[in-house]
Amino acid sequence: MTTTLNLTRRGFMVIGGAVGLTLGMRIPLDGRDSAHASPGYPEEINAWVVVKPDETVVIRIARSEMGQGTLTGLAQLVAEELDCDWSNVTTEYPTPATNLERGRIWKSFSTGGSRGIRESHQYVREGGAAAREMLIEAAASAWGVPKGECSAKKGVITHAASGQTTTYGKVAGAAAKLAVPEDVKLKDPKDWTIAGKPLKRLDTAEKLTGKQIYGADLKLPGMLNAAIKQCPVFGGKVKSFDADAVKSMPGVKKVVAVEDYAVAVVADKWWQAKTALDALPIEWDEGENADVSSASIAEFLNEGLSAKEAFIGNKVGDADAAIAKAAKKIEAVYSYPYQNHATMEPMNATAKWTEDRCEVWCPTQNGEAALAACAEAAGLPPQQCEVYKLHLGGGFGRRGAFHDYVRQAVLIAQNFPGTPVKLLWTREEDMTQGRYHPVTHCKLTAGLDADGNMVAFRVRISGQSILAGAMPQRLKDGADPITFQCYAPKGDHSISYSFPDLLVDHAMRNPHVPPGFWRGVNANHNTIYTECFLDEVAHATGKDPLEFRLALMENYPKNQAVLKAVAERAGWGKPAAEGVHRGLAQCTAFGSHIAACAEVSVTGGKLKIHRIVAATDSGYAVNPQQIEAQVEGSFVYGLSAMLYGACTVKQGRIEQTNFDSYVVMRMAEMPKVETIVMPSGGFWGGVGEPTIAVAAPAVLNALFAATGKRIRSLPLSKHDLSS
């Protein structure tokens, strides 16, 4: 049975908002109807896979690549599955609006939350299984055998007994008739031989070549360009712009008011419309919030260590009670900055739109939110709007549930009907119009007994909610649940230790400043938090930081197999070289198992990070190169958060406004990466997020080791490390 979907534009709004866009729906496995094949393509097994009589084998991707790896991973398991020949494997996206068309047969098109493979897995194996059949009964069909007699492999199909042979491609026509099959059976991850297997990447060499092309790249016949200024303080609106003093200037074709809050120039190049803007006189309503600051927001977020009222995310016992008894008690106050997503790739779009018909050429993380942004910026049904996904040149969350830069460029080409205009963000403008990782303050308190164990823990968490500033929908009786991560009692961002008691709130406080999903989430500053904090515990109680840790997860058997694992391969309990330190971190997020051990040394004030030693448990390993890159890639995004990455408020503003004043670490002061990947199976984990929140506190608390001194705040370039 084929679901069509029959959606108002305001209806797709609804559900199209979400990160992960889900309907309460059963979706067939193939989703064709009366038009099936896609034009160009008569081999369409399904809606997975297109085989081509020249053998190549097409699979489609619903998630987005934005250098994570996903298009590869994800094109594994089809490939496992339907048996192919790897070699003649191509890729391609899928539309949002086919999907919708087709039932949405490719379900989600979110990628994030490191969900782009655990949450696919069964769906994406199960088409390429199907595809594998139909093929098989094509050829026996064709050669009058049972079906039960024919193998395939390597895109050959063989039926042994009379030694006959064919090939996918020449059978693909007559298995896009066949029905296709409800239950297949999906083989044993132990007889992988293209999943699980370190695969080159299949995006590379078109990125190498500069045959790829990004958003930003695109060009389109007739083509204009659009450079847009928002209110610098969020929240406020724009009083005037005086639209004459540039209208003559060099190419420009019109100055835009894009709804009450920002001013767009238009021209027929890229660096007129900027130029022009550049000289636009603007006279901007900054409203209530132009006096907020940094400090301002740090007071806010103070008062909500000791309010009364906040939401609880786990609790065992009475851990107010247990701390109030205990022989000693340990307290703590950490804090975490706003940070910004800084793609290298600036937010852009394009958008082409008449009156019954828009299309949209973008990055996104959410092909389908990004079409509902456009269809209601349209003021069009989806059904008449199209978005084409070209790969990101970064993500991190900022092109996930936030698609303002959609929204911007269709109001602006409703200017232009008939006629594509791309919008393109200065660098400025994408680091001041952020959905930024957001701010939090933490009070740690320890409970020990006479022999310096814990009895109970407490942690008390102020500051910003995710979902109430981007997804208000998705609050739970009012409390953000992302807010506890990897303080979660079970789940994939459940807590990894055991306390006889434990509270952990949130008293949340909102300032102005615009949260986000930020690469990690907020795993990030929760793992600083605990592990910093119980690396204090252990040293103030004499007791070796992992032994200490591993005494408390007795429970979390997985956790403590990668925490040993990086602790052996590090020589934990050996020493290290003269002036070298080492500090640990450990957690669980995004359903996967993870630490890290750090050895730096800090001389003359200035930190050195030799190496971090990462462990991954995923529970399966899709690829075990792309899962190293992940881990690579993420600590460097984590690491230049630690040093470097903070966004101060200053009259309501951000000030940070390029790379010159936001400033990410260079190659000279990365540190080598030893990863060990150690799936342990039965679960598929995420990649790559979670190990972004081991890899600072466990140079933090290496530099605990080489300094003594316990940094509490980021980042680090603010903090004097001399000895």
Second form
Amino acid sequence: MTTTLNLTRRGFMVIGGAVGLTLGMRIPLDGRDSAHASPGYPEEINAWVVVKPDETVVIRIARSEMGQGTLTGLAQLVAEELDCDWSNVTTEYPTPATNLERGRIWKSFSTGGSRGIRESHQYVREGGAAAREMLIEAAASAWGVPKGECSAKKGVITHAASGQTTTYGKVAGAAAKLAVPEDVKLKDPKDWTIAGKPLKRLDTAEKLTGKQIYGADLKLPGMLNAAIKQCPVFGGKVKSFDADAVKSMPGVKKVVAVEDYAVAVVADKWWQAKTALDALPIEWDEGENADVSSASIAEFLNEGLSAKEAFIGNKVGDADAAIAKAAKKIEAVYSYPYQNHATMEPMNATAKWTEDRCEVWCPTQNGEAALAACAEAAGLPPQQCEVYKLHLGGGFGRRGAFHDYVRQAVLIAQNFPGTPVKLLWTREEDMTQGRYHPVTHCKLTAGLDADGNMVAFRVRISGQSILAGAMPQRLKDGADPITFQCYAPKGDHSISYSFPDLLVDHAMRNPHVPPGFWRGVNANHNTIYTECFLDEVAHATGKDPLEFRLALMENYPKNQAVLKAVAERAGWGKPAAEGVHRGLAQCTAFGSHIAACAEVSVTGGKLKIHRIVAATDSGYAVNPQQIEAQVEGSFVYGLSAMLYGACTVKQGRIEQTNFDSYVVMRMAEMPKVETIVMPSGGFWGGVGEPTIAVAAPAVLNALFAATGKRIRSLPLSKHDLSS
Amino acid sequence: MARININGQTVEVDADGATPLLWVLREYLDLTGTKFGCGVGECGACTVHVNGEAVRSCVVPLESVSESDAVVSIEGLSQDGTHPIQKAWLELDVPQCGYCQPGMIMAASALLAKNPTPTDKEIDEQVTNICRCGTYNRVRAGIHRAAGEKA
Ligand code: FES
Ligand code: FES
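Provide the structure of the form predicted together with its partner chain, given the form predicted on its own shown above.
In what comes next, the whole complex appears, and the chain from above leads the way.
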């Protein structure tokens, strides 16, 4: 039995004992009979498409929408091949347990690494095309004509010879009974009419009226609320707590230990739980990391800059030898701090546990990983668990690889069998229990020939590996390949300069602060290192930073093209407004080629970023309007990080506890952003993350042009620009 | 039992007087459109109108609000999403994740009510909410568009 819970139009309805919801989709009441036993999934044409008698087209989306527009973009790709009427399109999330039950028919649910579209475009388009073929075939057989004589457009099927027409809604029932064709032909992107167009997002209206339900907003019948405190020192434990001191406070149901490192208070209302938790005496055993500080971490990383042992990421010729005999050598050391994702919606999850079933409602970038976390915490096979994805109030990498908040919610809910419990972190927990942008230091050395040409490049990265902390199973012989984003010999994060002699290596140094994938990942600091350092070399050798770069980029014409595009649009080489100075940056990240030109001025020690021109070549552009939004948004994220972003460590813990100490950029500082979307075709690059990487170095290079100050450590707020 | 006037209706709330207005709205009145972002008055996700002023409800205790104060939350801003700010937001596709947007919309609508054609500088000063997705430029454009419609 299934029921429809429609959050989007009728508000939040609760039917029967169990509740599920995802974007107004069909949710099984108990999860187990959801996937209408094969061959009967009578409502769907195939796994990707449902057409209703009223012509509504429901497109199934496996990846998560967290603001980046993937939901709309993926729906455009399916709708394009389906040839339906875009105004009839709605979407729904299939659930992770249904995916499992149906042999992972929707493949990956993972939404990270700007891969939502570039990893799934082929099979989602095939899903749309197969459904179109089935709908046409159903109409053709009803008319008794060959299906090759029929065509479809905007949800209407026509047999031109006889002049007959019908609609998708009318033949959907018959089409659903047909076999799904295997080989379908996809359209040439140049014939696209829905994909590739700057269509409006599908998920805006509810976000304007407060009706959109996020994880933090969920309310289930009989639900209890939990607040949690984890040992502020990573790796530390709870020594003791005095539950009696708070158990008679208003609304309090129970004080529970969560494994050995956290305590939660469960109450009727969240505010009551939080108030009691604040009053709860807790003693921590802070463990061996209680003395770690930012200074001790810096020392640890500095040592790695000259260490003998290092993992090699890219090697051409013999850079050390070439530098030793170079006519001139330029060297600089850069560094990058810890940063918090700080999604606007703090971590949360709601769980309902019984001995034989566990359900979780949560914002997640990876429904399948959330399901695995739920099952593991519940001590149940995943088949007896389910995850209902809710809209994310931001993800940025925090809610993809890590489902610590899901595990905690399940463990807490085990204290109340059959009763849903919502765990919501305070902002303070969110700030101090993150999975942080890793710290690295980097020494860069350029070898120049007698004419001032840069002929050798040596890069030593010392610092934290995300994979070592987050996914050690993905290390390759101990090395972390993603450390070398934007330095790799080829691929999605290829270096985009050529040198006769090149060496990039990584001395892995892992402090105790847990690292995470943070929007832009390692491309962020690596691009600052390269782009600011090359700017240093250009200035030191008296060369124009644009010409200097272009000369080293002859093997990377797509990168040259985006760099030239921003230079031209920004007016590089022509005088800027009085007091305004420009800086450039470019790279390849997440499969796209991007460049930026920033314009800044500095008055009385105060930086003003006037304008940034950005160009993106993502191969194909599924929705240019959304790409623009992503570029603007990624600049806010990247510039915020550059201006203020630093989580410092004292006595083993993160010092910044809320937005008063972890400052982020606000509207007043936001520059004008001009986006050039220039898809050159033939490949699929990501758009959610790449441009972050060029925001900071473009601004820092412009800042140098304005002041002569070379900023080699962030955030900028700790530097004095006035002298 | 406290009495407050919310979205034009007087309601009774059985909550401790120290409970922030934000949590009264969210947990006692099921008005979850007003969001929790920081709890310390920094982010603006919890912005509501109290007597026409944009107020950060996470730092307003229930006991400081009286029945004669008109509290308006995002749910009460317009009948069906037709406030000029909401219409402009829809036309410009302002939201990304959308979590900050109820607060942005309440801050922007309070500004327009007092200042029908704000300058960029006035917008900067009055709309200081945090958006981590980075919708600032579209928020600004949305305010100007709504101002144009009203003017
Ligand atoms: S939640 Fe009130 S200002 Fe952030
Ligand atoms: S739209 Fe996501 S925080 Fe503003």
